[in-house]
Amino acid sequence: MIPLKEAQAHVFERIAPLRSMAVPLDECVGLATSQPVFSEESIPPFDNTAVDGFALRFAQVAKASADAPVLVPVAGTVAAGDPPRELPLGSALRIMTGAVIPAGADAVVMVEDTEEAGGGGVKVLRPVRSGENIRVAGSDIAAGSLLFPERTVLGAVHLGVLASAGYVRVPVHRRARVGVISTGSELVDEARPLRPGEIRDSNRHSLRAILSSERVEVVDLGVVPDDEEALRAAFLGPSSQLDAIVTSGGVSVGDFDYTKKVLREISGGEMRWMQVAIRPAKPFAFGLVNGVPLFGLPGNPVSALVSFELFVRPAIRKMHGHGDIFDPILSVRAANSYRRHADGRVHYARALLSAEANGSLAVRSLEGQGSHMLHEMARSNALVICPDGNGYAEGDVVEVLPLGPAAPAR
């Protein structure tokens, strides 16, 4: 067996960042920017009001209060939107969010810190200062300025950055196209009943979901049976199209040597079968088939979920130009207890986090670990990584690693 940072370190010297593309900005979400980006216009663009009110020079008010308003005559109007207008002399103008100051105003009053006054004047009931209630122009972002680094990851509050600037098109590493097929001539995917020996495929499904988490575009390459040349057409025929293919099944021990030993020829030896010291998840095979990565992950269905976390998802964020392709490992109280023998290898135990009354988290390991109950993995939103021994207690601090993208359970 060999430790997991060693094979983790063999497959991700062997990723590269896709290329760098011009992607329509709405499109860009969970993809990363693969320059600087700076802003070529400023922000906001030019002085405007943050409050409904009446733009006034500050002076014309400076001894007012609610005992003794200071009357000042109203010139009109501006709304968000309207040109820039300038303010008559001695006069105020009533002004809307987000609209022009005037030329020659200095602050704006609030409408709640005003009265009606008859004759078309407004009564001041508060002096303001120089400034007040104004959004000077860059002030958000100066033109020139840096918007977001290279490997920035876009959200939606990056995406409406990037629009505030005039920004249409972003430079980004573009998406993935991964493939995903299941091996094995036991598999079933149709609606029909099971045949003695039959097992309906279940990674494909879950590997297709986990993959769109991370905005690939998945390409269903279905069941493929156990057979040397539907084996060879499945993983050569689409790979000049792929960006990366993820297959299931065919990669243990014990397995028939039909995925091997296609998988060995059409990677020119290669492809590399590995042992990792994990459970589960210890089976896994990866290598380059036409240039392109192929992950071969373990047929036991949380085998194969726990292997894409640990490899597949941190490969696809590298492809995709993240910065950071790991999840955060938190260290958190453990709830119950967890024994274990000592095997050599590092235990991931599928697990519940959750929030207690005093808001601090904690985790608590389920009781089914086996690598085919698939239902216990559904119930987890974490894996607690238990190192080689005898396991931990209960109140023991734990590494816990988050499950996907999903937030801990409150």
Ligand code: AMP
The other form holds:
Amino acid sequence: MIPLKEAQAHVFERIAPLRSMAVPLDECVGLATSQPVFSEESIPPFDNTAVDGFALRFAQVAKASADAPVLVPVAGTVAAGDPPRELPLGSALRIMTGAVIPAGADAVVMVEDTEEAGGGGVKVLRPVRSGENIRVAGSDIAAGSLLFPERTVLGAVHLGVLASAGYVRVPVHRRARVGVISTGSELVDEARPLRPGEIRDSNRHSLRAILSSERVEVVDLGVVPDDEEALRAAFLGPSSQLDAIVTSGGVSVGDFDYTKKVLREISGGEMRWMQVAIRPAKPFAFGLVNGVPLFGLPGNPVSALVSFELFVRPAIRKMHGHGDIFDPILSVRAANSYRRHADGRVHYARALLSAEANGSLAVRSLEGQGSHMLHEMARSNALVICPDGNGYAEGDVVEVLPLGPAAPAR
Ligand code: AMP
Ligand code: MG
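Given the form predicted alone, corresponding form predicted together with this ligand:
Shown next: the complete complex, the earlier chain at its head.
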């Protein structure tokens, strides 16, 4: 067996970021910038008012109070979108949130601090400081400044910032096209009753869904039986149009694990078969087929998904140019004990991460830890990383790898 870190290093060393392209802004969510992105424009582009109120010179109302309001004549109204105006000396201009500060004004009194005076005037009930309620040009982003460094994964807020700065297309690493295959002569993916010995294919459906959530363009390559010719055709056929292939099944030591044999041949000996010192997901294969990275995941559904989390998800993130390819590991109090025997492997126990009554996080390992128990895994939202040994006790602080967005406690 080899340590997980060594297996991961072998894989990630052979993965490179995909090329850069200018992608329409609204298609960039989840993709990473391929170069630093600057703003040519200032945001806001001009000094504007943060409130509805009256633009004036602060010195005009320095002595204003509720008991002794200062009466100021109002010379007109400025709305958001109006061209810049000039403030007539000794007057105020009624002004709406987002409108340009009139030339000559240095503060805005909010409407709540005034009273209508009739006759085209306003009573100001409170003094204002110089610059009060003015949002200065460039106070969020100065023209010429860096918006995002290279390798920033763009989310909803980033898209808003880029839109504010006038971006229509953004330089990002392009999305990976990844083929997904399930191998096994027992697998059925049709709506019909099972014949004896058959089971339904679950891996392709889960794998396609997680890949899509990583913004991958998924190519479904279907179910392939344990047959050398069929496997060869499945792996070689589409590889030239793909950035990676994810296959499950046939990578362990069974008599009909032809996946192994075929991949050894077509990769020119490039394929590496690993026994990774983890549980589940010990068998794992990785290599290049015609230069295309191929991930051979174990067939057991839980193993396939754990293997995906440890190898494929970070590799995809590397292809997509992410700065951080791993999710952060959390240190969390264990809500129950976990018993195991020393077997030379690190266990990734399916678990539920949730907030306790006092608001702090706790993690509870689930009952069913069999690598075929996918239904139990559906209840989990995290993996507890349990080092080799006898397990841990309730109340111990343990390392946790969250899986996707934390699900609510059930
Ligand atoms: P294998 O890695 O091919 O030896 O498969 C290990 C176990 O996982 C066997 O019980 C298979 O029937 C099962 N299995 C393999 N592939 C799938 C799949 N795509 N969906 C569900 N179970 C699978
Ligand atoms: Mg099999």
